[in-house]
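Taking the form predicted alone, here's one chain by itself in structure tokens.
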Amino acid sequence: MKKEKIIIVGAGLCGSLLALRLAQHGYQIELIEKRPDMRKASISAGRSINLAFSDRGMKGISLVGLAEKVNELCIPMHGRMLHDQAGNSQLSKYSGRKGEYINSISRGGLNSLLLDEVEKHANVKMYFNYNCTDVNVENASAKFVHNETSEVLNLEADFLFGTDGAGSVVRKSMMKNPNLLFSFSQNFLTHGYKELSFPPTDNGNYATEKGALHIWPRGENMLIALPNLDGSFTVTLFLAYEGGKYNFNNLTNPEIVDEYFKEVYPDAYALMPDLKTEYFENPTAPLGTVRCLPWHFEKTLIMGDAAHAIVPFYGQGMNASFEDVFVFDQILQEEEFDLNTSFERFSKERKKDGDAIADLALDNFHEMKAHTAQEVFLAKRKLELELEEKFPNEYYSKYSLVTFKEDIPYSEAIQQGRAQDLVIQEMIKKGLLPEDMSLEDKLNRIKKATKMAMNNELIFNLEEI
């Protein structure tokens, strides 16, 4: 049986997964993407040059072959590493079992990879440089307009998937779409962020720990930094926009920038030769999120950042639209390739997830500023190393639950993640789990206090646990 025709507007991460694995399935494709060819062209400097990759998106990569060749890519990060104003640092390892770990990864390499590999199926089209203008949701047809010759390309196909990114022009017609309810919303951090680098040191070493994600942990803004391949690091500077002795509102010469990060990250500061000349030729960019309902409509569904775009601070961007092609792929299959009932179940049943995702994102936002530099947050994290390696089955960290335990949902994880987060810190604040406690009763006693915090049980008394 001849498969259905799809047209995937955006050629980013999620849709030359997307695109591969409809390949695979034999449908007819149409991959249509604004920007140039990535592989031609050079990517624009200051934006998400590295990514945090793990098991979530590991699922999608082994969906569809590409394990081996994408590790190749990866730069193994096994923890956290801590930089205080005084220049000390300090590593807080990311899961007490061995041979977790997330990776640093290039956005371009592997969107390349994904390209390559898209291309080597005689069933898919690709399109670059062309502009999305209009799309009918209804009958799965679109306009686009090449960038550079004006050239009009009308398409038609059985199903269209929009995976065009946080400004989803597909999501916009939904929006406009009169026969749809669609609800949509778009909030902003306080915080933009600017990438910028450490070089490699002149004999082409890594200037710092190359296995580790590094932060440095100002109360209401950080800096982080990702190894590369060659040597290098992109860092990326999350910084109010406003309020404070420095902002991106006054940081506007190249005198305060250079009293900035000699005050506030001074070793940082010693890495980074181009630090003002990268400073203010790379952009400024806000950070938001992006809900909506529903994600889809008739012959059209949205995926990835289109569907549900989320700030950066649980590395899970990538990785959730990953999994979303993983889902769809599932439910597909279930659904003996019944396309328009696929739409409907996914939409309806990865929504939940998206919300859990992009609420963890925010609260890692906090937990990475200000709380991985305090004394109950590290005695915690201490804590729950112990337990996952003494008790490697019968403890996860919210952490670990959403980075190394792919097989729960977003959703599921969030819930037991943050009632486990209270308990623990509830009861090392007052003195619950003593040092002279075994580790197994301390298990007990955290186990038995977060199911009761699940079932939505006032907790008043913690002794008596």
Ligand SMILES: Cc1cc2nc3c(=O)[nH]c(=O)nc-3n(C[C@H](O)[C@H](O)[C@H](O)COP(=O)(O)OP(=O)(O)OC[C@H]3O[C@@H](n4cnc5c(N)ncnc54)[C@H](O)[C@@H]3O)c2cc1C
The other form holds:
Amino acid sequence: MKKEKIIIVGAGLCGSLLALRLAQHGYQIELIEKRPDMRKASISAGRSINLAFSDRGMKGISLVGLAEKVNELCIPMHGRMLHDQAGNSQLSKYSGRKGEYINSISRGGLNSLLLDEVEKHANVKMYFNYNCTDVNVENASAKFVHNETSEVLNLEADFLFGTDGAGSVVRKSMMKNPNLLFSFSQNFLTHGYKELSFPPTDNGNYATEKGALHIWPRGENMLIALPNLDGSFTVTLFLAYEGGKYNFNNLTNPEIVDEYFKEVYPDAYALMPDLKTEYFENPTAPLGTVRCLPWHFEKTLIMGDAAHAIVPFYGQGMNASFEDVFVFDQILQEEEFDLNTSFERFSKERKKDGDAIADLALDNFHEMKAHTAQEVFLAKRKLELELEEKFPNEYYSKYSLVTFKEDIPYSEAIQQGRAQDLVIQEMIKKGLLPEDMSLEDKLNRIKKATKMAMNNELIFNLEEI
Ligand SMILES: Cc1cc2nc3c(=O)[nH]c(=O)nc-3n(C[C@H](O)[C@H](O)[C@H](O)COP(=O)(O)OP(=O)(O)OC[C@H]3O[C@@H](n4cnc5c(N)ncnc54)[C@H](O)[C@@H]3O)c2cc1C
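The structure above corresponds to the form predicted alone; please provide the structure of the form predicted in complex with the named molecule.
After this comes the whole thing, all chains and molecules, with the earlier chain placed first.
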């Protein structure tokens, strides 16, 4: 049994998984959460009722032995179901390899399962309803105030983790420390999001195809929908705050909301009987990217969204946070449970992957709302699926590298994926991958040009490859 005492601030997805893993190693854990215990109180998940869960997330979950239990919460989504304005739909599979898909999972269900498992460990003490207001990052002590009674709780430990999300108080305490040169940036998108829903049909069935992530790409804006276990879908509208005919700032009354959805998303509109109520009851929330450096100082380390909050368009924020726990655990074992060295190594070694997934998520924002419906994009996807099917061990699209190839870091996936995307799109536009060329020749051409692009060699003369 390891004697060191550890404070973990924030029992969201990352903090709960981290607490479980460190408890399994025998550390003395105090896990403190600002909100009430979600397993007892009926609290709104706050944001994104369901999430896309994939292989990097599963790596963290498998580490703590919960793969089977988590699988029971999953609904497989095999591809993107693209819906055009005329009401036509088309499935674009996520991968040409067999058995590669992503899942829709309930945030509350997953977080509750993790808390149940944490609670089984006698070496963990959990506190709910305590808001962390201040952290001494040099000596791992923190102040918490009870939300209802205002009782103050001062805790001290040997080490402290901040897994308190995008608005992290632990990160802010690092920023305030005069002994640390802390770099920080926060960038908001011009778009916000709002959650809506498709209820189940009268006989309890799903209102549309269950096994897909639905997207209604409309140039600047889009609607997406993910299935829930109860037969409903959680629908998210991503819309600009201003500009264009419709935006969050001018959708101010039920008539105009009705008009917007009828005009722009007619088939989805037909599945939303509660649209107008939900639109005005549910909050509109901003979307942003947080980057900072370093992620550790003295006895404190931040992880998950606290270290790298990203926009949700790759469905990777939670997956990256779970992968953080996996990577940290690997380092911890390599360092024979020396937490000082592990903090330093994690902060240095993982940062580039946090940056990479932040950039990839921004790439996908543009791809999902606009490109998914474009001809070149569709032709590229068709070819990539054929390559993945015929050469499953040799070809991985950018999406597959990020989502299904959990044995390579995000920082490698972005390099190869971006180069590949550029090369294929250019080759398609220039007619360099004609129908009558064999798939093998296409693969070789793409691989050669990708390698050159990754080595920063100019590829003006793609024709010569
Ligand atoms: C609209 C949307 C859709 C998303 N979709 C996906 C998706 O499909 N797939 C995916 O992988 N990711 C997705 N994400 C990202 C994902 O939600 C986050 O990356 C993930 O929740 C990060 O986990 P975390 O534990 O680091 O932070 P959080 O989940 O934010 O948890 C932080 C916890 O800390 C607590 N806390 C905060 N402040 C304090 C304090 N002062 N004191 C004590 N406790 C505190 C909070 O109450 C919370 O419980 C999405 C995000 C959004 C906004």
